[in-house]
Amino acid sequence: MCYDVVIIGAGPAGLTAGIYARSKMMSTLILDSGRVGGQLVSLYPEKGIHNYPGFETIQARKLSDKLYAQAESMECVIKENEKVEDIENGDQELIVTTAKGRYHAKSVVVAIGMGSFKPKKMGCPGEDELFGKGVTYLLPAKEELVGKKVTMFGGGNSAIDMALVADSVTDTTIVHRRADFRADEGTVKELENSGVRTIMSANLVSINGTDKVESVTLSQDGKEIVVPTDLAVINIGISADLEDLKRWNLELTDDGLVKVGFDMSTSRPGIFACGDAVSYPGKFKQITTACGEATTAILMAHKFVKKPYWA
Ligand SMILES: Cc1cc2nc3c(=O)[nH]c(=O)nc-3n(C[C@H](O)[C@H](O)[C@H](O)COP(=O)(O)OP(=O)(O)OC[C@H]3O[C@@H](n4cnc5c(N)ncnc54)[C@H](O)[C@@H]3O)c2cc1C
């Protein structure tokens, strides 16, 4: 079978396009090299998404899940744990390579986001040795926190997101190395009014332990403090890894993200890019971007593949 469409990427964008491709009845495929729901469920599942039109907050996961059951209902052919490792070019097709098989398709979404993104460790004795022990990069479900000390060490929104997910039901406290947050005012105005603690201007000594997380040192001002913890939860940013893009041999920009055009196609054609993977002037990377792109990018596939007589 030649598919009207792959999509490569389960995130917001790679979702929308497939929603928005069925709309257009494409024949549709989705790959995800890990699960469905991109940096939603990755990296931040519990947190309220408070910019996402049509809901006032919404949790990420959730948000996941109803692009997820939107794009299923509409018949999208979705694959988890499926890394693209090629897109070669075919006679007339593009040829979609896994390690667990070929796809033909008449055009191609590129939607990975970040790539394989990592989380950025902060490098102190005790957080290799003691992770899944209590030393963690996502928080758990707030049920699991309930009871437990929790220490956060971040400055950006995230980490302040996660630090008010984690305060609304349990002892928080949250650790920046400098002097001020780096995060909206709004969202630091909302953590000045909750119960976390906040520890400025303190570097991670040490993250305590013998079988699991029982502290973690502190140095602030030239002194040591111990703060008593159950869970060290690491919220410093992320690495990602955008070697795939490297391999498709699109162009790419100064920063190593696809360089699209105003209609989000690539340099080689029948591809298109949308999401946090592209780059031009004036983007940011949202999921109403992500989502706002996925629709050019497949309405421009669409346009390639099906070439109607009015476009
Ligand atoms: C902590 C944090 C909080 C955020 N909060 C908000 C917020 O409140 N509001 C907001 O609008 N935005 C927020 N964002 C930004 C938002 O998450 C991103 O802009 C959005 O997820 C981009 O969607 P995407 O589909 O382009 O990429 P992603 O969500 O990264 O999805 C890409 C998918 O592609 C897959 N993939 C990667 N490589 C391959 C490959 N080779 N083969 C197959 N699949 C592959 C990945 O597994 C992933 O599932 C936040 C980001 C972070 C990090």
Ligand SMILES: Cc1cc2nc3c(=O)[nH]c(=O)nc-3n(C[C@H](O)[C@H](O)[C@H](O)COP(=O)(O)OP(=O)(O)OC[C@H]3O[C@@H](n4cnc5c(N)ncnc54)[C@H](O)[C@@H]3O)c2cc1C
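Superpose the two forms; the largest set of C-alphas matching within 1.5 Å is the rigid core. Positions refer to the first chain, counted from 1. Here the structure is a predicted model, which is why all the values come from computation and not from measurement. First, how it differs from the form predicted alone.
The two forms, fitted on the rigid core, differ between these two forms by 2 Å or more at the CA of Arg197. Put the two forms on the same core and the Cα of Ala141 is off by less than 2 Å between these two forms. A displacement of less than 2 angstroms separates the C-alpha positions of Ser107 between these two forms, with the rigid core held in common.
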Given for the second form:
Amino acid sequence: MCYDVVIIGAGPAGLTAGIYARSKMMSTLILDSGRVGGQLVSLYPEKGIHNYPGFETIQARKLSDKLYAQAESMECVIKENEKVEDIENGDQELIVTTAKGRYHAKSVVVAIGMGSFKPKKMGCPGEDELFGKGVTYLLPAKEELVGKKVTMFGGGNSAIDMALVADSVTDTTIVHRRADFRADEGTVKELENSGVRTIMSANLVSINGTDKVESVTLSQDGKEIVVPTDLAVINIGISADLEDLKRWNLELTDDGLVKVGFDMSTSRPGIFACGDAVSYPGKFKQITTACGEATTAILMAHKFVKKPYWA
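Okay, that was the form predicted in complex with the named molecule. Show me the form predicted alone next.
If you are looking for partners or other molecules, they are not here, because only the chain is given.
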């Protein structure tokens, strides 16, 4: 079978692309190297998302579930744990190769987000030794937080959102190394109105404990502060691995992302890209931005494949 479009990546951009492709009656295959949901489920599943249209607030995992369910209901073929190794040119088609098979496509949409990613580390004593014993990079489910003292590290939307989730059930502190948060103003205001304790302009010196986390030591204004802690949650960003993009012979920007035109086209005919994997002047990495780019990518892929008379 030759699919009208193969979409690489099943995060918000990839799932949106699938939904739009099926609305144009394009035969659609979505491949993901891990689980469906991308960063929504891999990095911050418990996070509340406040700026996705149509929902006052929705948990990241639930937003992923809704996108997944809609893509499935529209009969997208979705395959998890199938990493794309190569995209070759065939005879008026593209051949997408994975460890499990070869898929023929008339067009491809790259929506891999930040690729294979892993959370950034603080690099302090105790972080590696106590990982899984109170040090984590993902906020556990709320029911697992009850009765524990939680200390969150980070200053962005994700860190604050996670702190607010934890604060709804337990004693929570957030630590940021700068004097101001980099999160959205509305998110910061919500934090200010919550019961979360904030410690600003402080650096993490060490995470302390023997068999489990017992406290964290901070440095602030030349003084050391010890904060009793059961759970140290580190949310200071991710390290991305986008080496696949080089292997797929796509033209990249200086920062290693896919260079796209206004129509989400790449340097290879028939291959379009969207989401966090692409870069252009004025680019913002937001879920809604990724979904909008996915819409454009699919509409252009449809024109490329179907060549309607009005195109």
